[in-house]
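Just one chain follows, in the form predicted on its own, and it is written as structure tokens.
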Amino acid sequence: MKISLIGSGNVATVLGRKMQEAGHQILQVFSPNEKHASKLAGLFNCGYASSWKNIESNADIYMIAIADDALQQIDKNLSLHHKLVVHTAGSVSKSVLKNVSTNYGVIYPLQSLRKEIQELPKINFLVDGNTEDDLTLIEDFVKTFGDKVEKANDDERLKLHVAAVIVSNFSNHLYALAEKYCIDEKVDFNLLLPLIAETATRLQYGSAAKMQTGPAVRNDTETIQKHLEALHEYPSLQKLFDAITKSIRDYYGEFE
């Protein structure tokens, strides 16, 4: 397939190599910020545009990874009529694009991405499409290069956005602060990094509820105690601390 990506961060970047490596051509990459519409191309040793007007018209699928703000006004900006057109967002419907093409639809990566990774992630994707003809389309194409391929429909995709937005962004919202902490405390934030990597693995072999471990889940009120003491230079962490615990406390306590 013939591909080509408007937009030239994270996730162009990462679905343009993974697509890449499936045998598929990026056609042409677009930005209006011609240098990263340049350096984008040159990974991938194709053409660039920074004008909506020089985008091509011969590819096949064309991928549209841009910021969600960005993506309800691409109607003003984009009209392809019968090519088929994909978003790359979570949580925008795919309607969005009912006035860029007739066929259109969504290849949604379930995965936190970054340009600069070297070793490509495994890969989970939601897609959708406006026919079943484009939808069979979009799904047989992803599977050249997804990991694992499911079809959801607005919906099912938001509500997983919402999960991912917990599992991925709140949890390294988490190790930030964390993070800060020991620098402050002068301890190695290091040493926890198996800790991390154990905590993520278990999940492979059962419920998340079921791998809670911790003062909070044993009710150890002198331990937290113990914790939030040791917090009260930083009101905002303790807050935080407290709240988290006092959620665990409550979603084990319709258990007992």
Ligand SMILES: NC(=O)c1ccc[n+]([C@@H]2O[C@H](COP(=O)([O-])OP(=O)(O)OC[C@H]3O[C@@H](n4cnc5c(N)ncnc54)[C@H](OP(=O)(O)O)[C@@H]3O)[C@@H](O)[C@H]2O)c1
Second form
Amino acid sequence: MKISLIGSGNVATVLGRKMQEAGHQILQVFSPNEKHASKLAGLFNCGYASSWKNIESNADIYMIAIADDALQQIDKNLSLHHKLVVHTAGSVSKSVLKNVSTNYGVIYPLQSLRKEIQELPKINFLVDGNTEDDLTLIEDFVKTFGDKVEKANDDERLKLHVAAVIVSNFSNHLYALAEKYCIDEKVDFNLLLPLIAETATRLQYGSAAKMQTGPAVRNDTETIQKHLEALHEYPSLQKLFDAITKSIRDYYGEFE
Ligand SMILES: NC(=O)c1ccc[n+]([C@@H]2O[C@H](COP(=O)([O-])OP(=O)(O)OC[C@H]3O[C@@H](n4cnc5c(N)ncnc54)[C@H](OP(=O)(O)O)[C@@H]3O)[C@@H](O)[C@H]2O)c1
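Given the form predicted on its own, corresponding form predicted together with the ligand:
Following is the full complex, with the preceding chain placed first.
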């Protein structure tokens, strides 16, 4: 497939690399920022554009990987008639593309992507299309570079995006808070890395609900109190610690 990448950020970079590795050709990169467009085009050894009117019309598929707010306005800038056009957003309806082309859909990577990463990660994808034929085309295309490819409509994709925010963005935020606490208290956050890896890895072997350990699930009230007191100089972290402890208590309390 000949691909036009609209956007030059995290998703355009990582999925472009995946597609190229699978033997597809990146034809052109677009970004409103010419430097960003030319830099990514250098990686793919292809052309670039920084003006909407210079987007070439000979690609087989146009992948729009731009900020969600900009995506809402895409039909003001882009008209591709019958070309196959997809976006990559979890929480934006595919119909945002209905005035861009008659053939459109979604390729949503269910992964946290950063353009700096060296080793390409495993990526599961949710795909959608506005007709059965387009959906089949998109699904077959994504199967050439995706690890697992599932069909999902707007509603199903939104729900999995919510779950993705909880498992990835929220846990990473907790890592960041714990890291700052360790730095402030002069203890070594890096000692926790095997624990972080083990907690994530063992989900392959069973439900998260069955894997819970720690003072809250055991209802060790004295230890919980000690931990809350140790956080007295960190009121917002203390509040969060208390709220999550209560959430764990409520969750397991139902089964007692
Ligand atoms: N990163 C992830 O982990 C991830 C995972 C799944 C889905 N997604 C979705 O993929 C899409 C792109 O995310 P991303 O992480 O790649 O974002 P990003 O790294 O911030 O890149 C956004 C791109 O959008 C361009 N852009 C910003 N405003 C624009 C406008 N008004 N018109 C045209 N282009 C504009 C930026 O141009 P400049 O070059 O000028 O900055 C940049 O190339 C989003 O819909 C996001 O929800 C992201």
